[in-house]
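Coming up is one lone chain in structure tokens, specifically the form predicted on its own.
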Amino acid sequence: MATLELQGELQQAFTKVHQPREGAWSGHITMAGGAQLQVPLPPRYTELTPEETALAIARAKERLGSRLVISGHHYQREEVIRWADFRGDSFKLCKDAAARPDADYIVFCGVHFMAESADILSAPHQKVILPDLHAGCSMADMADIDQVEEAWDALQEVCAGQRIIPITYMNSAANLKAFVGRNGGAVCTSSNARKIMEWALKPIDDGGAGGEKLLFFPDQHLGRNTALLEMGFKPEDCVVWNPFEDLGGQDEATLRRAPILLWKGHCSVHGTFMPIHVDNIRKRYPGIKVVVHPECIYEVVTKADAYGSTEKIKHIIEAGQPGEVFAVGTEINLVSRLAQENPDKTVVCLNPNVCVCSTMYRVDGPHLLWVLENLLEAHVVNQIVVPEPIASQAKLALQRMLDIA
């Protein structure tokens, strides 16, 4: 019964805002708890031909001029990132966007956790869109904030006596990075990940924080990798926490012992990466360099020439010479794009197979079209507001980032 009434409630507010009349509306249905879920979109934005939408796009765009900034990160789809006027990873947007204050608004093409950074060290004045609330990512969602503070209860009471900094990679949601800024922790990204984590492992007198072990979440390979490849810890002082099992799935002995405690999640995409395509890459194009993203498991970062995050991955590529091969192992968006862009040189996924990042391509032309037009007519949809106290403990550890890197 309570389904039923749930459905006929989403279907009076499907309809309550595609009625015509006066004022704003908001693109979306807030449910309980402050969870959106995105409106179909007017018939006329699905009907258009991609020229017809390209071409009213520019023209929205032009009529907008400097109030609008658009941010597209680089998975995003060729239909989208060509309408950018920042490129990059997660954190480089949020940091380019807020170089803009003289924008009012900034369209965050991207997914759900980059919209809420961006709306976090953006300008009071400035509002941040996400042109379609179903981007998310699955590897934020593999932590959420009452399993984390679970875990974080379960620690203090059986490392009683030992400081625990608990650090968070960019990929998560905006209240487990105002978790980690109420806690010591800082927030990390793919390119900063070693400094962080010397950090929070560094004495207090000597600038750090004074932890004796870290819990690193939501992606355990970045964590691993980090710890193994570049700080010279070992495999048996990493352990992986299951938020699905008591006590992680360790025992108390273990959790006491280790330095690095990894939360058990990952990123669907890179998780597609095996040995065996490292292996295969090499055997069709004898002397590639294969390049991956460090999301990728501890054994094909291993096997690979070089590793970092996309803004890494891209300068590698452009700094190569004519006529070098890669096989770069990320989202393929990425490396379709890094083909195009350096045609002297041959640029291969190492997964011939590999799927786009589902949640990032929900952000398409229509969408965006959706946004802008709104815009002009002065509706504000899709914003992302990251409310009090969230964004200020959030702020906080994204400032500690930022002064630690």
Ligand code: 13P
Contents of the next structure:
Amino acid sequence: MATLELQGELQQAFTKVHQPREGAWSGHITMAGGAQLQVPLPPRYTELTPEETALAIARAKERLGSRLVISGHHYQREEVIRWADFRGDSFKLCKDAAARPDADYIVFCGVHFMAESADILSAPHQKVILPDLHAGCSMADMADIDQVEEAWDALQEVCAGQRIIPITYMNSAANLKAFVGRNGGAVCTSSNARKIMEWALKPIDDGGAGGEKLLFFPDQHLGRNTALLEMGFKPEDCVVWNPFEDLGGQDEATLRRAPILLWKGHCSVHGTFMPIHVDNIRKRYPGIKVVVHPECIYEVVTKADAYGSTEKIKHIIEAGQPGEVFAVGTEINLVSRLAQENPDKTVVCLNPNVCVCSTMYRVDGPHLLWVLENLLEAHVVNQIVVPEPIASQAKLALQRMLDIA
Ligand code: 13P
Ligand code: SF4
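Please show me the structure of the same protein in the form predicted in complex with this ligand, now that we have looked at it in the form predicted on its own.
Whole complex next, starting from this chain.
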């Protein structure tokens, strides 16, 4: 198992997973501290053909009827997303699940932090299920609560007298959202980062949080791209906090001066897109439109024609003219789907090497079928439950985002 995945599982230690009734197959084991490991599926699920799996999912979904809602992030594989009642980016999915309070079960086909947010925002009777407990996010794992608390204490001391507002990207564990909630900050996603960052720095009298500076984590690139391209800040206004160095690797004067403090985290999938890819694709397809996700580095985003969340990327391609050619800088499952769903346009991946999110990829047809068939037997497996007081504090930060965005 890759080290990052293991770290992710350990970091999720505060998240509990409900046990099914005694003696039933649970599909997970409990580690010290409460972290969960996905155990292999019973052989039946791996022995079915893809067609048999699809047929069985269709039957289970039909039998569960309105008690079930399936949410699917745009990065999910075709064999999974085809069953989703809601598809979207992380902001849309966060709102959509709340629109089905009648459903008892929300099967969240995405990654762990998304399922946690769905649990926090769903009604008390609803159970949120993640088909594979190993579906984490390596970027979310790049900030852990101890490191953030340590950074916060150091910054309060060095920047005494300055109000700092913490902003966490949706791609973070629930305990980080809770930290942000109890310290007056908000969550943001790639579709509303500007609004949230502006709110953080706006005076309290104008409805803002009254911050003189903000600490943005865990994705330095979304923070930097938003600050420089949408808010008028200069590169020298943005300072990177490296959690593995004393004072984040900065001196005290720099920390006091900079209005934007960016956590040193990134997405390994979007980090594979380089400026050379943009140059090469423009040579190959003159007139091509390059559209990328804001988790890409600044040098890529500035070379692109447009950027935005996965939902925005989808809208940009759909709104294109017949015959238009697009290069898309994001996860390959979404790029392939956009190519298929827009046959009147040409859609290619910006990076010729496939950029797959290996954790999103963990959710597959067999895992989806396994959780659904357990639900038919009234066994709730892989339930994601964020305990109190983490849930209430994280909800504060999520609700601020929903109110502002
Ligand atoms: P979106 O909110 O744009 O879907 O992004 C989520 C994500 O994890 C991108 O890597
Ligand atoms: Fe996390 Fe990157 Fe995968 Fe998005 S693409 S879920 S940020 S690892």
